[in-house]
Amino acid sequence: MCGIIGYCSKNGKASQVIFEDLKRMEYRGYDSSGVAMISDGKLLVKKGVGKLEEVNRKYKLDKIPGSVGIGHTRWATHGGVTQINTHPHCDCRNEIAVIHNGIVDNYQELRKDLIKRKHRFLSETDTEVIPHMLEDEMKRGRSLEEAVMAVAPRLEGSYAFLAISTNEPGKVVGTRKGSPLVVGLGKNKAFAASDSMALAGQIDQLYMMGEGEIAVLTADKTVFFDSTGRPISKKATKPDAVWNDNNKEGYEYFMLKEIMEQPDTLLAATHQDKDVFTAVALDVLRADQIIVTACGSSRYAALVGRYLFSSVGKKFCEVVMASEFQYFAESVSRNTLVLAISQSGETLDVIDGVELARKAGARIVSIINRPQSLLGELSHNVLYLNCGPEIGVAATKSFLNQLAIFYLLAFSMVHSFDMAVDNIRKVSRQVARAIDWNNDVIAGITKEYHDKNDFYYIARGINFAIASEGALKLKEISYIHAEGMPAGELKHGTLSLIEEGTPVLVICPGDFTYKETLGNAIEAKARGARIIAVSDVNNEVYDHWIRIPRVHDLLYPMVSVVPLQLLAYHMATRRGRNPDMPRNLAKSVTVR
């Protein structure tokens, strides 16, 4: 979830990269950050609270001399959020610094035995075990890398971490577990980051790290080592220039720029190999079983995706919440297939339901926006979102292209991929027309609804989903209470919350499902509810009517959305929330 980098140079300047470099993840974490720099022997450490640029006004992050030194971008996780709990965090001498990506899950065990042995704690984070571990195995006389190689076996739990000390200052040493890593090589500069973003425009090849390897950084010269010490021979990748896109081009927000440009990345997710789809969709036929596992907006994804296979090419499949599906690992088998659906191919419970599932002999297919990623490297097949880079917390542009992805594996299943491709070619300009005709409109609506504290979504058939999805949106960047439901649940509990001038969402497209949503919306506007529809058809139930374009019945998800996309947005800034960076919440989850 934290966003970490470590960079080694002979310039001198070492902190402005750095600080650089975590712009470019803060929406890895933003409630606090820091930087640790080795100058002239000593190891100088400055963090603060708050968005990274608040910190660097107050502690000059950019400015701290040195040529090597390691940088972290906060989402807490153990210990609150205060300037102590920080990273990076240090040895009892102040001589080992340490930047960490994850959860170390037996640390209170190890921090015990290390208070035996009078090592000194000031934070209540799990990182801080490491620092000490690694100053413990110093004393013995191991180098920076031995004393890594020696504590990381005894770490428990998921981990990437960055070490440095002031008794070898020229050199970053880095290992990961079960939390991303790449390193990075430019002439004379290297680098280790928790995210290839960070490295945009830098570096001339990038590296990534595999499950308990460790790679030891210098100007001069980067080695890998397995979990055993012994070294070994990487491949590089050449960097995707598509990542370096990383600006907001004028808009205020990433998230506004990134729904703006939905029209355009929907035409992308239609560059694909036929080849590829066909052969996943022959997968899907010839499994017993398909379990879908996602988290979020890919889970609300994954069950348009549902109905999808099933209207399309006549094939069930279920859904599992990635959280949940180690519960279920039992019923996986070497007949099953499971689809594992990722934006940034490093969500830890997908990743553990995947692993699960290739012990147990199932196929893995993943549906992934990021290259070079951990689920990817797992999988048998991997399907690209093609979005480019997703900066904003809120999945926007993400969302819909994974819609499309499944439209178009739905329709290889019945040998229609070219069809498939025309049809989204063409929706992707209704998409246009209906962030044309509603940004403006919806920015009116809110203005009436943004003291509310609790809206109502609902929908029928292959909607619900969306229904679903735009509480999603509306709560986690707004923080409204929001909930998203099937009509037709209306009415066995929620109808009781119901009141005078409670905001109802309906998505009710003029499709097969028209009569009976707008049925219950007539329903919620008995009990005093204020009708805000998404729909093709006005009608005079709407108290609001959000226009969307007449498309075909599958496809009005991918129309649908986007209004409910720009109500969140707009929502979220009328009451003064920052969409990009919602309270509590990161774009990579890669905790538990």
Second form
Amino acid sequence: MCGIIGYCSKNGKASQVIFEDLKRMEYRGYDSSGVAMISDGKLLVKKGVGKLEEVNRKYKLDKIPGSVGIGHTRWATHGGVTQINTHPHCDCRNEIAVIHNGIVDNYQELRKDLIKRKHRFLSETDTEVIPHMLEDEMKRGRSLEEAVMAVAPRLEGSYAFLAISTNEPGKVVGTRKGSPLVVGLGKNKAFAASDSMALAGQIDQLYMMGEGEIAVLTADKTVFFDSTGRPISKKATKPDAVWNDNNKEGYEYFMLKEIMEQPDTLLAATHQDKDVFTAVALDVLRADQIIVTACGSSRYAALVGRYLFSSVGKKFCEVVMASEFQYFAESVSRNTLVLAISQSGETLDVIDGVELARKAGARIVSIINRPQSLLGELSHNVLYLNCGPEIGVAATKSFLNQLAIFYLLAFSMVHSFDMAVDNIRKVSRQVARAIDWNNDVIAGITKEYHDKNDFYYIARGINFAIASEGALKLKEISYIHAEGMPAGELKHGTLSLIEEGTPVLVICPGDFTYKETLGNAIEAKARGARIIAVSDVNNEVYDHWIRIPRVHDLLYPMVSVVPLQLLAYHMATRRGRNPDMPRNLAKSVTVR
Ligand code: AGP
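Now that the form predicted alone has been shown, please provide the structure of the form predicted together with 2-deoxy-2-amino glucitol-6-phosphate.
Below, the chain from earlier opens the complete complex, with every other chain and molecule after it.
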């Protein structure tokens, strides 16, 4: 959450570059944004509330003169969404500016202490303590990097921050603990950013910053230090070209583009190293216990994975919500395999759990989309989704590819990786049909239901998690309350909420769950529900039939989730919402 970018150049037009790079990180937070530049020895700061383009229209962030600067796109944690709380934040003398991603847990004590020593605070943020602390250190004659080295160990919590100072105008200094930060270098230019995607096409060398490391950037030279201040040499990696591709290709929203490209991205999920899958499958089979940890959509994919492991590999695993993982830490041992699932590879709840599990000696295997992620660094083995950048906040293609990876892994447990690859390739054509058949039909259905306040999604067995995923999609982008649950649970309480006209989404493919799920749909209908069914089999009980192709039982989740993504998308746009940037949310959740 929050995108940070620092840039050193020689051309006096750094703010244009910073603005463009911020655009590529807007998915990390979009409630406010700002830029600070050093220009003719002065600090110029412009910032405002709203989406980046709006802020730019008003404050011309991209026209601030200067060759060195920093920029921030915010997802508020401490302090409301106001101009004053927007980053960058400055010291008392307006000589130092700081941008930050993360949370300084001990900011209240630090702030009290600074106020006692006559520092003037303008905002309610945790971040603002940092420039004031740097100010104190620089007053003692320290350079900017020495000040950062002195301040960082006193900050508790997680952070990646970048600082500039008018006393050292050619420089950006950055450090991180718990939150991501990369450094990218090109000819006569240096960048530090939350995300390598922000630097797409602009750099030749990429450096992942380790915990506590400090980077000192100038246009000509960048140097690194460890947390004790010792110079270190770091190994550069080449930036991945695929991750440079992040435009909408004519679609109005990234989400729609990402839904539509799923037949192709699903194929990319099969481009895997069979040996790696075989090795991980062996890990799964050998482990005394398997704990899968993830959040949101990734956790729903894991719930489908649990069925696949059980029915194909005959191996039971527990799926634990990553934010709850710490409360089960006592049960993790050397014989535990922790499977961590995360599109971004950055979700702090997942990282926290994995760190705990590592300490207990567990083996860690991750399923990640983003290359060069913090989670990847913590894992003994990583399986990649290969679906390319996902920009829309709602997970779509990454979810589908997570299902595919679980499918490949489950069949690797029974030495059938190749067959699984063939099946997924075939199902990718069925995903294309599910889109073709339903895009217009679903847009039509939303006409009738867009003013409803509550939706219920039901399914059974391997399809139950698809009900939950469909409900999550609807609520996060259209702001309609929705609940997904096993169809059999409806009668244990929720049925009392069903009244005349309540929409109930029934995921009811013609598989081993069909009869019982249909029975539950009939019970809901008897209480006045409007039944919208996702199925390959029509039935008179349905008020609307969203037709999916017939596939093998274990593959239905891959085809039935797609119409639910379309339903959420059309509902959101019909209600005038921007599905790419739903309120209060961000793509990478790097806070607890
Ligand atoms: C899904 O649409 C969400 N935006 C969200 O639930 C997401 O899946 C969750 O935050 C986990 O993210 P990750 O996969 O990057 O860890």
